[in-house]
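Taking the form predicted on its own, here's one chain by itself in structure tokens.
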Amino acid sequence: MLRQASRLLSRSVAAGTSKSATARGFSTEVPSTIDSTFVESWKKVAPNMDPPQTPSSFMKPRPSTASSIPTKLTVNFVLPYASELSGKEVDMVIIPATTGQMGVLPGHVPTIAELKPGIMSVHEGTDVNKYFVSSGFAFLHANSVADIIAVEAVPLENIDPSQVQKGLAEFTQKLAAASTDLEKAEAQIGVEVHSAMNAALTG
């Protein structure tokens, strides 16, 4: 019966989906019902039985975009601990994504982007904070809103050089020294690291 069913639903779906290909686009506004079509075909094979929750009546319409680019970037920079920024709005954010140093103003194109560990400069003005992430995200919305969410980060006046001189050296030799791919991976991860925080105090 199910399986009746489900070539019934495949059918009388296509049929309307074929009719109304042309008229149903991508939009700013996304229908929060069930497709009224699918109800239709559901209830003639299985009148006894509430119709499946589909993806779209879980989505809400997405948030309009601004006629104009604002003058201001909008930045919440959260860790797993605390909030660095929230709402702060300022002129410019430098990220260091895994695709290489990304420039944010407002108006930016709405993306995802992983980082890596690197400088995050968040430009206000003449004022320019500096901080060193390990890891993370960042959501660059639409509305020129931009979450970074990173596992952890400090700033860059904060980092001792010579605990990075030592930290480096302490995991080189860790990584020449590694038998299994778990020691490998650690030590790889804490080069990587400590090199990154030493280019950035040198740099």
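Note that this is a predicted model, so its numbers are computed, not measured. Rigid core (definition): largest C-alpha set, two forms, superposition within 1.5 Å. Positions refer to the first chain, counted from 1. What changes on going to the form predicted in complex with its partner chain:
If you fit the rigid core between these two forms, you'll see the Cα of Phe171 move by less than 2 angstroms. Once the rigid core is overlaid between these two forms, Val45 counts among the residues whose Cα shifts by 2 Å or more.
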Given for the second form:
Amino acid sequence: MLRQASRLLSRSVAAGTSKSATARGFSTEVPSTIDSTFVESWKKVAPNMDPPQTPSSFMKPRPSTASSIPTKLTVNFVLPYASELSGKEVDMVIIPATTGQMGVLPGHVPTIAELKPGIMSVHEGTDVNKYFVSSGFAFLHANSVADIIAVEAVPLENIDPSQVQKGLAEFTQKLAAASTDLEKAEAQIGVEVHSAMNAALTG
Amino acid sequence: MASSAAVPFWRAAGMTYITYSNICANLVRKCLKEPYKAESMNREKVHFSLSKWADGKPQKPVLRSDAPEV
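Next, give the form predicted in complex with its partner chain, keeping in mind that what was shown is the form predicted on its own.
Zooming out: every chain and molecule, the one shown earlier first.
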């Protein structure tokens, strides 16, 4: 009898939820409160059971977006092995996105950007800190928090220019000699990364 | 719905993003100046043993280790 009950429940609940699901729109717009039409139809069918929890009720609500643009950008810059910057308040960061160098100011439009090998600079007053980033992602949130994650990020002084030149020559040659698609791709990655490092050191 | 924009060259060649990202990171590490280079190579050492299973029994394991042989 109980087995049948759950089947009957899920059938009628599914009818209720499919209506409320389509009426709801994107999940980012749903307030963290419970969907009342669903709860009402549930109570009609199973008054003694609690309505099921949805994943959003376990999640913390999104941090609210301030009504006025904050004056500082909060940057979290992390690497797999270390946290370079954690909650640091800065004026601007320039990130090497695949679409070009992107300047991020407080109040930037929420964006997810994939990073290409290049220089990331953090501007705080008159101080500028530059890092060469190998690749990664930058998540810019509506509340002026920027989460930047990179696999490798080194200060420019730690890069050896002679090795960069050697690597660039080596990969340019490999690119010319490559036969399979995969070899070509690897050689091209080599050329791109070394050219970016070269440009970072000279530019 | 049309498929998304032009794929990056590495994706077209059959490489995943993680492979691409790791290759980039390795190339950057190789171009570092001395104490930093040794530190990063040390940090990235791996040691694992991988065995495929067939008929409920492990086959010959593949061992990948950067740890010095003791």
